[in-house]
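To begin, one chain is listed below as C-alpha cells, in the form predicted alone.
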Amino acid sequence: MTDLPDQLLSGYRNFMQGRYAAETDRYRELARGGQAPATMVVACCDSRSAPEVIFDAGPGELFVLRNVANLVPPYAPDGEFHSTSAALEFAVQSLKVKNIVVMGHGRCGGIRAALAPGSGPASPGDFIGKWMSLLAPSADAVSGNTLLTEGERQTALERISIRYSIANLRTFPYIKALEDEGQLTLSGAWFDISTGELWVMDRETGDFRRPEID
C-alpha cells in the first residue's frame, strides 16, 4: 500500500525510464534557467483534452491553465480570490507570453451543466453552478433554440464560450494594451474528442475552421 494510486506510480516509472531519460538535459536546463513558454493555453480540466498531449508539447513549452469549461471571467480587481486571473497575470506580466489560446472541446460537462442548470452536479448553490452562471445569458439563448438538436446546442455553446472568454481577456487592461501593440495574440480553438479534429477560430469573423496540417 502506497500513498499514491498504483497507476500514478507506474506512470511515473515509465516517465523516468522514457521521457525524462531522453530529455534529462532539457529538464536540467529548465531547472537552472526557469521557464519561458511563448504560449499560454486556457483549457478545460476535462481529463480527455490535455493541451500538452494534443499539441505534442515538450517540457517548458506551454503554460497551461485548466478550469471547468475553459472560462475566463471578466477583469474584477475586487479583493476576492481569482485563480484564473492570477494565472493570467503571471503568464502575461511575469513570463511575458506572446500568445494566449483559449481551447474548448466537444462533450464538455461544464457546458452541458450550463445548458441544463437543474440537472447533474451543478445545483444552484454549489461552485460549479456559480462558475457556469458566467455563461447564463448565452446558455439561455442557445437552449431556447428548438431548431437545433441537443448536440448542436452543446457544440454551439462550447464555441460561444471560447469567444466569450476571449472577449473577457480584453477586459484585462494589460492584455488589451499588449494586443493593441501587437505584442500579444489571442486565439481560440475547439477540439473534438471523438475524432481528434482541431477547429481554429478566425480572429476576424469568429467562425471555426479546420486548419490545413498536411
Given for the second form:
Number of protein chains: 4
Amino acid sequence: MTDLPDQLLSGYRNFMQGRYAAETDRYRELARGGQAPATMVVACCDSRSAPEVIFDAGPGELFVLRNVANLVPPYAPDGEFHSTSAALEFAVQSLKVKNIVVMGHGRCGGIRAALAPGSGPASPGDFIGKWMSLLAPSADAVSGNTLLTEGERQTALERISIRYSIANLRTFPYIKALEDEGQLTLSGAWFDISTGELWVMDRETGDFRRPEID
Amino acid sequence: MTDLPDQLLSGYRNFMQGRYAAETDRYRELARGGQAPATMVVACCDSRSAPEVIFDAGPGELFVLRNVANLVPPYAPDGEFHSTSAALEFAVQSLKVKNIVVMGHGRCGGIRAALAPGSGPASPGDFIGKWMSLLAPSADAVSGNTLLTEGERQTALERISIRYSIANLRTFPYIKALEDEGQLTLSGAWFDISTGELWVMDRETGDFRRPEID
Amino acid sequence: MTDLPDQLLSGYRNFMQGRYAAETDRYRELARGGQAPATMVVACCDSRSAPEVIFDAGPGELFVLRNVANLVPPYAPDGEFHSTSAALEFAVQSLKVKNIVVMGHGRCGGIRAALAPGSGPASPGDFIGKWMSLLAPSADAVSGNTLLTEGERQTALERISIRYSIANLRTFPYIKALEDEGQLTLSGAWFDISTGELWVMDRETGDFRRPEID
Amino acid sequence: MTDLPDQLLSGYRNFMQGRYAAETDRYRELARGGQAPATMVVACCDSRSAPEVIFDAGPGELFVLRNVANLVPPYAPDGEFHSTSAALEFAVQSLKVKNIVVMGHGRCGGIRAALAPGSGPASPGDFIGKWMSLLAPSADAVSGNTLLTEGERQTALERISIRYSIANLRTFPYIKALEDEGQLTLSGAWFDISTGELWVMDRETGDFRRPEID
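Condition change, the form predicted alone to the form predicted in complex with a further copy of the same chain:
Next comes the full complex, and the chain you just saw is listed first.
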C-alpha cells in the first residue's frame, strides 16, 4: 500500500527490473555529470504521443516540454509567468541544445477544442479556451472552410499550429540568432496515432512528408 | 535526408519496427476510440525523468504535462494564458482522469536555479527566473539554512515544491471538489536519477518514503 | 516509315509480341462478345496516372473517361455537347457498369491552373480557364487560405474536386436512383505520383485514407 | 475493407509490387520534374483499347484524352465548357507535345449509336445522341449506303470519324500554325480489337494501312 496508483507502482517495478537494471551505468553517469541532451521536443500532453516512445529515446537524450497541443506562444518579455518560454530558455541558454522539434499529432483534443470553441465542458477559468485562443485566427480561417471534411480541417489546423509554433520560436531573439548562425535547428513533425506514421515538415515549404525509413 | 535530427529518425525507425509493430492494435484502438488515461502526471522537462519510462507506461495510459521543475501555479482565473492550468482542466474536466501525480526528481536544474537566483545565463526575458520565483518564499527559507548541506537544501526544495504544487492543485475548485468526493487522488513522487529510486509522498504527513516493490 | 511517331510504333510492336500474344484469346472473345466492364473510371489526362496501369487492369475491365482534372460537370440536359455526360450515359445506361470511380492525383496541372487562374499560357479560347472554372468557388476558397502551404492548397483542391465530381454524379437522376437501389457504387481515389500511394475516399466522411494492401 | 471495388484494390496491389517497384525512380523523377510527354492521344473510353497498353507506354509518355468515339469537336471559342478543347489546349500550349494521335477502334459502341440513332436506351438528357450527332452528316451518308455490309458501314464511319477529328484539330489556330511550322504532327490510327492489328492513317491520302513492324 502506497499513496501512488497501483498501476504506476507496478510499472515502476518493471522499470527497475528492466530498463534501469540494463542502464544503471547510464543513469549514474547522467546523475554525476548532469544532463546534456542534444534535442528539445515540444510535444502534446496526449497519452498516445510520448516523444521518448516514438523516438525510442534513452535517458538523457530528449529535453521534453509538454503542454496541450504543443504550442509555443510568441516571445513576450512582460514579467509574467511563462512556463513554455522558461523551458525554452533553460534548454537553449543553459543546456545549449542543438535542435528543437515541435511535434504535433493527429486527433488532438486541444486542436479539436480550438475548432469548436465553447463545445467543451464549461469551466469558470476556461483555461483551455484561453490557451487555444492562441490559434484563434487560424482556427477561424480553417473552421469556416466547409469544403474540407471535419478530418481535413483537424489535420490542417494541427499542421498550421506546428508552423505557428516554429514561427514563434523565431521571435525569441537568441533562438533566431542561433539558428541564423547554424548552431540550432528547428524542426516540425506530426505523428499519426493510428498508423504510427511520422510526417516531417520540410523547412523550405512547410509541407509535411513521410521520410523514408527503410 | 529529412529535416529531422538523424538520431530521432533512427529512433523512430526502432519504434516502428519494435513497439509500434508489437502494439499496432492498441494504437489503432486508441486512435478510433480516443484516449482515456486514468492518470495525469505533472513532471519535469528533464531528459532523465520521462514518466513513461519510469512507470513503464504503454500508449494511452498517462496524460503528461511537463514543465521546468514540475510546478503547478495557483489557480488564477484572470483571463491570461496558463498552459499548466489548461492541461489540468483538459485532464480533469474532459478526460476525467482519476489520479494526478506530481513527480519531481533529484538534481533538478530548475530547483538549483531557484536556490541561486541570478546565477544562470542572463536573458532579457529571464523567463526561468520569473517561473521559478513561484518558489521564491520557500527557496529563500531553504537557501539561508546553512545547517543543511548544499545537497540537502536541493533535495529539500525539490520535495517542498512537490507539496507546494499539490497544495496549488487544491486551489482549483473542481479538483478540490472531486478529491473531497473521492473521485480524484493527488499524489507526489520524487525520482532519484542516480539510484533509480522512487520516493512516494505520504498523503497524511507529506513525508517521502520508498515503497516496497518486491 | 509510317505516319505514326516512332516511339508509338515501337511500343505497339512490344504489345503485339507481349501482351497481345499472351492475351489473344481474351481480345478475340472481347471482340466477339462485346465489352462488359464492371467499372468506369473518370481520370485525368495526365501522362503519369493511367488507370489501367495503376489498377493493373486487363482488356475489357475498365471503361475510362479522361479529361483535364477528372471533372464531372453537373447534370445539364440543355441539348448542348457534353462529352463527360455522354460517356457517363453510355457506361451506366448501355454497359450497366456497377462502379464509377473518380480518380484524381497529386501535382495536377489542371488544379494548379484553377488555383492560379490567368497564370497559364494565353489562348484566345481559354478553354482550360473555362473548364477549370467549374471549380472556381472552391478554388477561391482554398487559394485565399495562406495558412496552408502551396502544396497543401493543391492537395486540398485535388481532393475537394473529387468530392465535387462525385456530388455531381448524383445530380444525374439515373445514377442517383441506381446508387440508392444498391446497384451502383461511387468511389473516390487520389493517386500520389511520387510515392505510388493510392488514397481512397471514405464514403461516409469524404476523408482520404490509404487502404491496407499487404 | 475499403470503399473501392475489390478488383481495383487487388490490381493496385499488383501495381505497387510490380510496375511501381520496378519504376520507382521514374515516378519520383516525374513527380519532381513534372510531366513532359511528347505525345497526346485522343482515344475512346472503350475498355478494350487503352492507349498505354496498345503502345506499351511507360509513365510520363502519353497525355491521354478519352471520350466516347475519340471525337474532337470543331474549334468553338464560345465561352462554354469544352472538355476536349481544354485538354488540347493544355497539351499543346502548356506541355508543348510534339504529336497528336487520334486513335479509333473497331466495334465502337459510339459509332454504332451514330449509325442507328434512337436505338440506344432512352435517356432524358440523351447526351450520347447529342454527342454522336457531331458525326450526323457522315453517319447519314454511310447508313444509307446499303451496298456496304453492316460491318463495312461500321468500319467506314470509324475511319471517317478519325479523319473528321483530325480535320477539326486543324480548326484550332495554334494547332494549324504549329503543324505548318513542322513543330507538331497529327496522326490517325485504328485498332482492331479482335486481331490486335493497328492500322495507321496515311497523311496524304487518308487511307488506313498496316505498318510493317517486323
